[in-house]
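The chain that follows stands alone, in the form predicted on its own, written as structure tokens.
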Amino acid sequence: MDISSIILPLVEITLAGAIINASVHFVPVGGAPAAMATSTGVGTGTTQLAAGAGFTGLLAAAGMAAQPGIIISNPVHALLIMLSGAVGAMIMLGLTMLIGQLIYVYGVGIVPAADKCDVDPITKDPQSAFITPGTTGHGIPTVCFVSGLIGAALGGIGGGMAYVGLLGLGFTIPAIAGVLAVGFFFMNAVLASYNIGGTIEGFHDPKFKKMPNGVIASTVSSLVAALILIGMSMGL
């Protein structure tokens, strides 16, 4: 294995970890309160929601990588794999937010409203007037939905990039590359979850400013993980 076949996957895997961590900060996560429609976001945890979108993105990336004629060393083909991951993750998270929104509005009977801004930055609709006293918002307002789609796209790109890096290291069996990529995605999603420390509405949430700390942590940990993976690929 020459030095060029090591450096590129090392950079891809390290950069992928930083992108995955950043992506999680865009996803509107409401946790248990959101499951009871008393907080803005999707009613589940940060890691679960990010990992769900990441898995779908990885599957989409793996599907594209397995297509006849796709060559990993071709930059255009590698870009197609990463974009496939982004589209897969966006579809998964978009449908999750859409179905959740339908349940919140027509099942629970609440008006989607963000707690971390007085006016929706995208639609300019007022938010605070629709928040029930004693709660921290409801449902998935437009700004949260758009932020979630951005996060899913970044997560899919990061997952796809990690998958391409693993293939470049010689993990050419899709099942093995997929398992390693999933573990890698979970590591960075959990780091982002610790950095957020609970729930987040999206890029308009004050907690979003903590993202650089998470990105630095994931960059360092992903670099270490990449070195370990290089060692594994060399049979060390």
Given for the second form:
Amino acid sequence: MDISSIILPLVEITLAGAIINASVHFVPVGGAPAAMATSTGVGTGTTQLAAGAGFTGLLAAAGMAAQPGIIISNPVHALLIMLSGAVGAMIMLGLTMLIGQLIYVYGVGIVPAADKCDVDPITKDPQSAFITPGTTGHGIPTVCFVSGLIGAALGGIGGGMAYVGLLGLGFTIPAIAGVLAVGFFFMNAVLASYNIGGTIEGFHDPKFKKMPNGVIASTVSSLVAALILIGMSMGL
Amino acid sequence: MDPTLLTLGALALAGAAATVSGCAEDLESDVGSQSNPNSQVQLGPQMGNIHRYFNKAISGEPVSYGLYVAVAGAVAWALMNGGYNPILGLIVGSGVGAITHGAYSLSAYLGRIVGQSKNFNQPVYMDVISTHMGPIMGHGFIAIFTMLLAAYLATLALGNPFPLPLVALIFGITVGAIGSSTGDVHYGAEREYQKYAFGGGIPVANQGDIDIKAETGIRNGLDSSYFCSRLGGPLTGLCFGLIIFLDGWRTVTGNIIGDLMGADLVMKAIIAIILGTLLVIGAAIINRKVEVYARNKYGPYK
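Compare with the form predicted on its own: the form predicted in complex with its partner chain:
Up next: the whole complex, starting with the chain shown before.
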């Protein structure tokens, strides 16, 4: 194994970890309070929603990588694998947010409203008057939806990039590359979740400013993970 | 037969199986009270609401369903590689997954309820266990079997390179994330708090003040499942089914359009990516329409 075939996967896996961490900060999750329509966002945990979307993207990326004629070392093909992952993750999160929204509006009877901004930065709709007193918003207003789509796209790109890096390292059996990619994704999603500390509404949330800390943590841990993976690929 | 037709057929069947799976998964989590709304069931006795809800939070719903379906997938995969009929493998695997689910549910119920008995006088109702375990494991079996069937079709006919247990794990995590994000909101924000007027979120001060009375008599998890089967469950199923179907549909359609144009692999992939992006934009537009509808229909709080 020459040095060039090590450096590129090393960079890809390290960068993928940073992108996955960044992606989680965009996903609007309200945790348990959102399940009671007490806070804005999707009513589940940060890591779990990001993982659900990221893994759907990983399936899409792996499906693309397995197509006959795809060559991992070809940059155009590698880009297509990552974009397929991005679109797969966006479809998962987009539909989940949409169906969640239908339940909030028709099943619970609330108006989607963000608590962390007075006016939706995209639609310019005022928000505070539509929030149930005693809660910190509810539902998935447009700014959260768009932020979630950006997060899903980044998560899918990150997952696809890690998968491409693993294939490049010689983990060409999809089962092994897939298991490693799943573990790698969880590692970075959990780091991001610790950085967020509960709930986040999206890129307009003040907590979003903490993102650089999480990205640095993931870059370091992903670099270490990449070095271990390189050792594994060399049979150490 | 034309391979494209076979792929489309497998895709439709996988989408249908995923739809049933999502619905059963959500209704199971309503009977057993798992996921985020379980925090309210746990809080109930501390607020003076002695209840007859089943109470389990084995872990986050995505991880627990990932476990059950991965167990089922591993057993099925082992049987298939041992030369047994794939259908038999899927059924036996799902049965093992359902038993695993039952074992965790029982221990989670006893652990959580007993933890509240001493300080908050919450009794352990043995009849709640006997009446709820069947529906929990039954709904769980349907969810696991249909998810495993969708995963099997993904590996067999839809070009997924991962082995069955890994696809099963990923599908389990995904369906848990979807059920937790969609259908459980109907249970947590509406069903548990029906005594509060429709049309608002649950203020922090009211959390734990869950309904303990049903339409007739004392409420339990089966009543919640009945209520949520009218909106939360079906929509959860629709969500998972659409995700499986549309993500596969864009690839198949990209290949069909590419073949008609005489395009190469790269162009087919680009068409599939563009189709997927259009689907996402469509979802964003519908989301905005629903938001505007709610703002106009319900108006601000006064």
